[in-house]
Each structure stands twice: as structure tokens, then as C-alpha cells.
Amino acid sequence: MSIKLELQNVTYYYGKGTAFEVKALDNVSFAVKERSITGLIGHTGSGKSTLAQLFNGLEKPTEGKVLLDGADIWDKKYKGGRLCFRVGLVMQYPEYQLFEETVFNDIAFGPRNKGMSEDEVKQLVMDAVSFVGMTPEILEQSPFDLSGGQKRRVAIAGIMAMQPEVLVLDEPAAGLDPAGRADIFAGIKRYRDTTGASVIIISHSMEDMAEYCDDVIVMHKGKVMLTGPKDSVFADSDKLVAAGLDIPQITRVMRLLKENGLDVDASVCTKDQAVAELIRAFKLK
């Protein structure tokens, strides 16, 4: 699988050269694969949201490079087109970004600004509404009359409608109930499967990372602490715990079973993996 987005030795300072200078990122390097769903986790202040703004050019690295399809997005010779259309960013609490009179116009804003025809815009809006689990009846409503969860879905749909090659979501399911969380993440996965986009999800929920992501990047104090396929990252649970980070509840249970003498793989991180592992362990008995 080829690389879609890559950071090479990226360092970023807030207030560089002032008395309030803070190093938010310190020599960060990692790669995001094409068609993958990559989880970005870490404590508040670990650099996650700064990374999100670097991905689509809202911020420029103090040092290092951000590469999209191998091209430095800050190179004067960069010819990759408007970055905001290629790397879509759904910020934390995106419902506060809504501004149009109708849901349709809010979702259609991006495609229209790409210069698409109204027929193309309508189809993209309908596709995006489907991805986030809403029905067409909602399109003529005012976004300001919707519930918080519905506003979240509309905001996400507005970015999906631009069909970015990389979709970055900062805490997309924050504050939603379990059913709402599952619905949002299922829609994100459908978007990836349908469009072939790469997806980056920033979240504090280890359960979401374990369930929906292919790869995981763990940030700690502005540096990459761990990166790789989710199974290998969560297999290093001792390192995560030592850094004060959580681990998926399933992994925690499997660790306890292992410590109490049951021959199981303590690195599994999803319910399906745990069920298969427990069946194997008890059959061996």
C-alpha cells in the first residue's frame, strides 16, 4: 500500500521567538497509507490538533515537510491544486461552523466553490447525507433547528461532499451516545470504502481506535511515541499505561485474564478478536 500523506521531521512552535514560545511538535515523522483509517491519539497538549491543522495547510511547519502524494505542500513549485479540497478537515465541535439557511446549502457550499454543476452538487450532497446516516427530508430544514448530533452529521457531510482525498476528523463523535458514535464511525468507514480516501481520526477513545482504525499513531509531549498497525501498538500496552494513556477495555480484560493464568493473547483489542481468542483458549483446556 502506497503512502498518501507524510510528515518528515516536522517541528512546530507557537509564538516562535517570543517570551511565550512553546514547542508543540518535536521532530515528528510518520506516514499515512492510501485507503487507510489511521487513528491519532494522545493526551490533551500532545500535539494532535496542531497536526490536524498542518495536514491541510492551516499552519506551516517551523521545520520539516508535509508531503501529499510525495509533494511538499509548502514548496513554491507545488501544483497539487487547492489543498482545502484535497485534505478536508472536520474540526472539533464542527456544528459551530454551520452558517447557511438550509442543510442543503450548507453541505453544498464546498462543492459549489469547487465550480461543480448543480447536478453534480446535488448528487454529492445526497451521497454525503447517506454517508452520515441522514435522510433527504432533512435537507430543507435550517441547520440551526437541528439537535446537536444532527448538526454534527451535517458538518461532517459538508466536508465529505467535497470528496477530499484525505479526510481528517478531530473528535467526530465527542458527546454522542453509543448508538450515535457507532453510526458516525460506520458512515466514515463507508466513505473510505466508497471513495478510496485516506481517513485520519483524532480521538481520546481507545475503543473507537481499536474498532475502526487500521493503523494508530500515539503522540506524547509533542513526539511520536508509537506508530504502526493497531494490533502492534496496543500490544505495547505497558508503554501506553506507563505514559498515562488508556488502553481499550478489551485489552485490559485480556491482560487480567493472562495475569490470572489463562493462556490468551493479551494484545487483542476488539470484541471479535477477544471472542475468538477465548474460544481458542477454552478449547485447549
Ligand SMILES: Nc1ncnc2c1ncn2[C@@H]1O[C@H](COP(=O)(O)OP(=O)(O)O)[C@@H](O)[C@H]1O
Second form
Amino acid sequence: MSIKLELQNVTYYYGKGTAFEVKALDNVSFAVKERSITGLIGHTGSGKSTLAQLFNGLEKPTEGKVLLDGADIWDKKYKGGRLCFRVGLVMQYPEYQLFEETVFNDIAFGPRNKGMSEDEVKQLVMDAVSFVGMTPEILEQSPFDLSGGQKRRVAIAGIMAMQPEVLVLDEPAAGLDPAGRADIFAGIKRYRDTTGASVIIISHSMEDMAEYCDDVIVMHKGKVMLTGPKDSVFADSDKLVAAGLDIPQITRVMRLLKENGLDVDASVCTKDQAVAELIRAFKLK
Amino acid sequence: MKNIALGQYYPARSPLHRMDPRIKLIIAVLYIVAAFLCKNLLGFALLAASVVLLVILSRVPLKTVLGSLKMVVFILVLTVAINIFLTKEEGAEPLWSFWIFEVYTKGLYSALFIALRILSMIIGTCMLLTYTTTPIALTDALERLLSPLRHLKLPVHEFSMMMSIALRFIPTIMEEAEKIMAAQKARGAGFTEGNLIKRIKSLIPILIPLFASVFRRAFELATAMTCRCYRGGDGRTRMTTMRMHAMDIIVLIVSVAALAGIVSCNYWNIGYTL
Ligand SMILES: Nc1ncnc2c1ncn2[C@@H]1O[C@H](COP(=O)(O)OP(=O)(O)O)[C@@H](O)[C@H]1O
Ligand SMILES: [Mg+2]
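With the form predicted on its own in hand, show me what the form predicted in complex with the ligand looks like.
Expanding to the full complex; the earlier chain stays at the top.
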């Protein structure tokens, strides 16, 4: 699979040259594949949100390059069009950015800024609403009357309606109940499967990452600690534990089983894999 | 952006940072009085010397200090120009004249004095207050200095609580505004294009979420304060007490002496007197 988005030796400072200077990212390099769902994990303050704002050009790296389809987005000769429509960013707690009178108008804000005709806008809004698993009745309501989880889904639909080739979501499930979380992730998966976009999900929940991602990038204190397919990252669970990060519960159980003498692969991280692995191990016995 | 919101407080460890904010507030007032009472060169020399002393004592880098003057350069240039060109001296020969403008010695001096007055006042109060005292410490100090007015049934505590809350939330709301702006930019909103009406309209996607969030925060804060049994100023004690140290008293005495010195300079008639 080809590479969609790439960071090369990116360093980023907040308030460079002032008394409040913070080095948020330190020589970060990684690549995100086409059509993949990539998880970006790390403690609070490890630089995840900063990365998100670099992806769609809201912030400029102090040093290093951000490449989209192999082209440097900060190059003077860059001709890729407006970046925010190609790399859609759902910021943390996006429900607080809703402002229109109706859900329809709010979701349509992005596509209208993109310069779509009203017919196209209508189609895009309908698609976006179905991605996040809502019914068209909601479109006439005021976004301020919805529940927290519904608002969140409307906000995410607002970005999906721009049909970005890369969808970045900063903690899309933070503060939601398990059913709400599942709804959101199902919607994200639906978007990827239908449009073929690459998706980057930021989270500090290992469970969600293990369940929904293909690749995982682990950030620690502004640096990339681990990166690769999720199995290989969770196989390095010692390193994760040493850095004080969680590992998925399933992986923890499998590690304990292995420590206690059962010959299983301790890198599995989903329920289905674990069941298959256990059946295999017991058949061998 | 955030640095402006924080009143440009410059975190450092210096004798000025350590001083009691109440004393700093009093000295700042004395300072402004001194700047206005100054009438001749010797007085201004003393005033300038005290500015330099304050800058050194505060340990704020000179670059930062000069940076804060950017905003007043325009006012400074304007007042100096007005003083030079529009001051008329009866019965004296103009030094230079052109069209309707006439420049007199008195005009030059009053321009110089005004410039020194503005500069020393701004640098002095910045050093004493904004750079070395957090806004919260400042309102706290104000409340304590004004607390005798309580007996006149003035709501001193409530007023300063409102001030502290407002100050406390300026950075929070600025941060929030930045976040909302970033979020709307990510949806393709532009804030700098088009004519005036278009630009005002483009603020709607920021202002509505911002107001919604300000009200939400206000209600949450009110609930949180009620839950902790806040019911106004009567009988409240403080977590931090302000202590005056011997140093504070000494500095206060020196400042009063300096003020007296500057005022008495006016009677000596050294150099040019306005
Ligand atoms: N606007 C900002 N100004 C200054 N420092 C910031 C700002 N935003 C984040 N930081 C700092 O950058 C670092 C990384 O923050 P962030 O990217 O938000 O981490 P995460 O999203 O992983 O919690 C933290 O140390 C944080 O304090
Ligand atoms: Mg974050």
C-alpha cells in the first residue's frame, strides 16, 4: 500500500523565543498508509493534539516536513489546494464548535466553504449523516437541543461532509459511554470503507485502538516511541508498560497466561484473535 | 496571544517579584504622582534613575521591556510632535519657523519632559505591577488596601471577587477562542477575506460557540462555588496571607524619600523649569 501522509523529522515549539517556550514535538517521523486506520496513542501532553494540527496545516512545523501524497505542504510551489478540505480535522470536544440554527446548516458549513453547489451540499450532508448512523429527521433540529453524544456525532459529520482524503479525529470518543463510543467508531469505519480515505484516530484508550486500528503510533514525551502494525506494537508490551502506558486487557490476560506456561502468542489484542489463539493452544496440548 | 492575556507577567525570581503586592501598588501610585510633579531636569534625572533601578531589580530582560513599549510609540510620537509644534512662548524668538509652525525652546523642553514622563510612567508601573505581579495577586492586594471601605457598606469583597474571576478567565476564554477558531478554520472558514460585512459575518461561527461556552462556564462556576458554601465576604479567611517584610518597609520609606526628593527638586531651579 502506498503512503498517504508522512512526517519527516518534525520538531515543534510553542511560543518559540518567549519565556513560555515548550518543545511539544521532538524529531518526529512516521508514515500513514492509504486506506488505513492509524491510532495515535500517548499520555496527556505527549504531543498528540499538536500533531493533529500539523496534519492539516493549522500549525507549521518549526523544523521538518509534512508530506501529503509525497508533496511538501509548506513548499512554496505546493499546488494541492486548500489543505483543510483534503485533511479533515475533528478537534477535541468538537461539539462546542456547533453554531448554526439547524443541524443541516451546521453540517453544510464545511461543504459550502468548499464552494459546492446547493445540490451537492445536500447530498454530502445526507451521506455524512448516514456515516455517523443518524436519521435525516435530526437535520431540522437545533444542534443545541441534542444530547452530548448526538452533538458529537453531528460535529464529526460536519467534517465528513467535506469528504476529506485523510480524516483526523482528536479523542473522538472522550467522555462518552460505551454505546456512544461504539457508535462513533462504527461511523468512522463506515466512512473509511465507503470513501477509501485514510483515518488517524487519536486516543489514550488502548482498548479502542486494539479494536479499530490497523497501525499504531505510540507517542511519549514528544517523541515517537513505537510505530507499526498494531500486533507488532502490542507485542512490544514490555516497552509500553515501562513507559507507564496501558495495554489492552486481552493482551494483559494473554501475557499472564504465557507467563504461567501456556504456549500462546502474547501480542494478540482483540477478542476474536484471542479466542482463536486459545483454541489453537489447547488443541496443541 | 496568551501572553497578552496574562498581563505580560514575566515569571522570574527577583527582589521585585518577592515584594508584597500591596507595597508595590502603593509605590506605583507614588511613582505616577512623582512623574506628574516633576518639573525640571534634575527631577527627571532622578525619575529616570529610578526606572533603571526598577528594571535591574526586576530581572526582566531589556528586550521584553522595550517590546512592551511598541504599543505606545504612536501616542509618544504624537504627543511629542504636538508639544514641539503647538507650544507658543510669549515674547520669545522662535528657534525655527515654517509655514504655520513655530518651534520655541519651551516647546522642545515640554516635549522632552512629556516623553520622559510617559516613558517612565509606563516602564515604572509595568515593572512594579504587570511584569512582576500576577493579576490575581494584584486584585487581592487591591481588595486588602480598600477593605476599610467595607465599613462604608461598599461591596469591596464582591467587587474584587468579580475582578479576580474575570482576570482568571481571560486566558481560559482566549484559549477557548483560539480552539474554536482553529476548529472553524478546519472547516474552511476564512476570517480575513472579503469586505467588512463579510468579515463580521465570518465571526458568527466563532462568537456563538464562544458565548455558549462562556455562559456554560459561568453557570458551572456558580454551582461549584455554591457547593463549597460560598456566600460572600463575611467571615471568610484567606488561604494565602500577605506578609510585609522589613525589606518592604525599607523600600516604601526609600520610595517616599525619593518622591520627596523629586518634589523638592522643583524648588532648586536647576536646568530648565517648566
Ligand atoms: N497552545 C499551547 N501553548 C503552549 N503550549 C502548549 C499549547 N498546546 C499544547 N501545549 C504543550 O505542548 C505539549 C503537548 O500538548 P498536546 O499536543 O496538547 O498533547 P496531548 O494532545 O497529547 O495531550 C504539552 O506539554 C502542552 O502543555
Ligand atoms: Mg490532546
